[in-house]
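Single chain ahead, by itself, as structure tokens, in the form predicted on its own.
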Amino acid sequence: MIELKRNQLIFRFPEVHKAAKCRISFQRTLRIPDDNRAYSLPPGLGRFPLNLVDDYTESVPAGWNAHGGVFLPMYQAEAMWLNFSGSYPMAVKVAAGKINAVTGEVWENELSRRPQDYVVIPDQPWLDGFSVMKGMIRQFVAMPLGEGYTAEEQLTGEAEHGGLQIVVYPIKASYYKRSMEELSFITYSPRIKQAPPREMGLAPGGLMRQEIYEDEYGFGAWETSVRSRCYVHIVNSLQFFGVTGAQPPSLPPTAREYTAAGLPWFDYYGGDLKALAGAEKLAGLDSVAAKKLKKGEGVLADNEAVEPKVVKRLGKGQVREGEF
């Protein structure tokens, strides 16, 4: 079952184990410069507001009612990252426009062992974009469907789905009872006149240092007899009012404005966890900035390179005892 509370999706599997629960939220963030330099992790600027499609059946695009799920507002060329939290291990598949964000393959509900097409909670605290090579992603950036920018359009030639698709599988209860209940997990989260609503998809943006970790529990650990799925639609923030009657969030600061204020960026250290190699299909996609140039639409606005002044290291490490 899936619940929506405080702008988070809560996935529960009480039929597997009473502790089988995780949370997924969608964080507003800086759009990092799309200049083929590798940047640290930008901060979280708060959760995107989530709304149930079923609460707005008369005003959302017609196709959304068949998919159900939730929707959120994003400005064109705005960035996001996914925040995962929970102590019960879960295998989570994430797709953008039904293109798997880890492998670049077309969406399938089932888990794949080779190549691994999912991330694992709690080992993977965040996912900021498309896995393009070992230790590197290209940031999730919202662009309108039908203009050739999204990963979906670049790989399939179609602008059909948009949004995000998520499916979650819990670990088997027997495995959890045997070896998981003594583990702990730390989560860090610092980090108009209306036209008809236009659907948005996610395109690859700037390069960021982020590892997608291998499944260390083993493929046989996952309870594949149950799963929960959610379709996360994206509507242009400027048209959000026409759908919901509520004002959208304000525009986030640019990377240059944020950095100039001396605010921190982040690097995450995953200890001994091993990283996946990245997907060749996704590595070959045009970023938003490159696609704009190819289309003859000029340069991407607010895309100046920045030099982060403060980079904080997060993640697993030893606890310092200090002095008493």
The other form holds:
Amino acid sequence: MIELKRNQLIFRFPEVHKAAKCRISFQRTLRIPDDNRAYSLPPGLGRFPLNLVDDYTESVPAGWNAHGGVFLPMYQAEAMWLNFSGSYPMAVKVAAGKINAVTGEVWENELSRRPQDYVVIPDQPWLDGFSVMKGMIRQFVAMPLGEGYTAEEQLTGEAEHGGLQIVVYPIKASYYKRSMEELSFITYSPRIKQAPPREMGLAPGGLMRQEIYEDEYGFGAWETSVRSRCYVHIVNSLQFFGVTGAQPPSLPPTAREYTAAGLPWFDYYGGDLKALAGAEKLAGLDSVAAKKLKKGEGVLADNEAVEPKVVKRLGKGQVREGEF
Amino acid sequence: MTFGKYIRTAREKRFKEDRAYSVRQVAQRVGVEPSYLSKIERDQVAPPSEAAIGRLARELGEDPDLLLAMAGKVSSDVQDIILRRPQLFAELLRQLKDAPDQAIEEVAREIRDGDW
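Alright, leaving the form predicted on its own aside, put up the form predicted together with the partner chain.
First the chain shown before, then all remaining chains and molecules of the complex.
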């Protein structure tokens, strides 16, 4: 069962365990420079507003009604990260345009052991992008579907799905009881009717230091007889009003503005957790800036390199929040 | 506070820091005559249309739903929602009228999974 509450997806599996619950939200953030330098983690600037597709059946693109789920507004070239919270271990698969963000493989509902194609809550507090190499991701950046930028289009040649797809599996109750003594409660705080709405997909942006952690529980720990899925559609912010009648959030600051204000960036220390190798398929993708040049569309705006002066090191349970 | 007074206070607050918030310039950006905006601010005319209130809200950084409510209006999207199931929503609103804000914010909606 999935619920929408305060712009968070709440996944519950009461049939497995009364504590089997986790929350996923989508954080607004600044777009890091896409210049092949590795950056620290950018801040969270608040949650994207989530809306039920079922509340706007007449104004959303036709295919969305069949998918169900939710939608959120993003400006072209705006970035986001996923914030996970909860103490009950969950295996979470995340795909963008039905391309797995950890492996680069095409969407499957089931979990894969080798290569591991999911992240584990609560070990993994955040996911900021596509895993391109060990300890390195490329930031999730929204681009219009059909222009060749998204991971989906670069890998499949099709602009069919866009958005994000998520499936969550809880750990077996027996494993939870066994590991209860080791686990402490952890909550990761966040760091006009017009043309038909344009669907957006996620493309790989700048490089960022972030590890995707290996499953420490073992593949047999997951309760694969139950699962909850959610399709998260993305609509261009400029058309959000036309769909919902509500205003989208304003544009986030640029990396340059944020850094110049002396505000913090972040590094995360995951303790003894082992990091997964990145996905070769994803490593071979063109970033947004590179693709733009290849297409002869000039340079990406607001893409100047920055030198973060304040980098805060965070550990488990610490807040990753911007102050802009 | 009346709608007009609220608008005038919000605009004058901004005008103190930025001269671009004069009656004339705000009216120009919102797409109404300065004399009309002046009358709105003095409550000499009824509040403007929903669209104009929306533009005023954006211009002054105010919440459009709040301004509409002060103008005695309900936004058309909310009207559409109620008109689709009028009895259900009327009853729901009556039940929630005295509920604390937090209880209303706690209302959760189930998300449907479809075919994909």
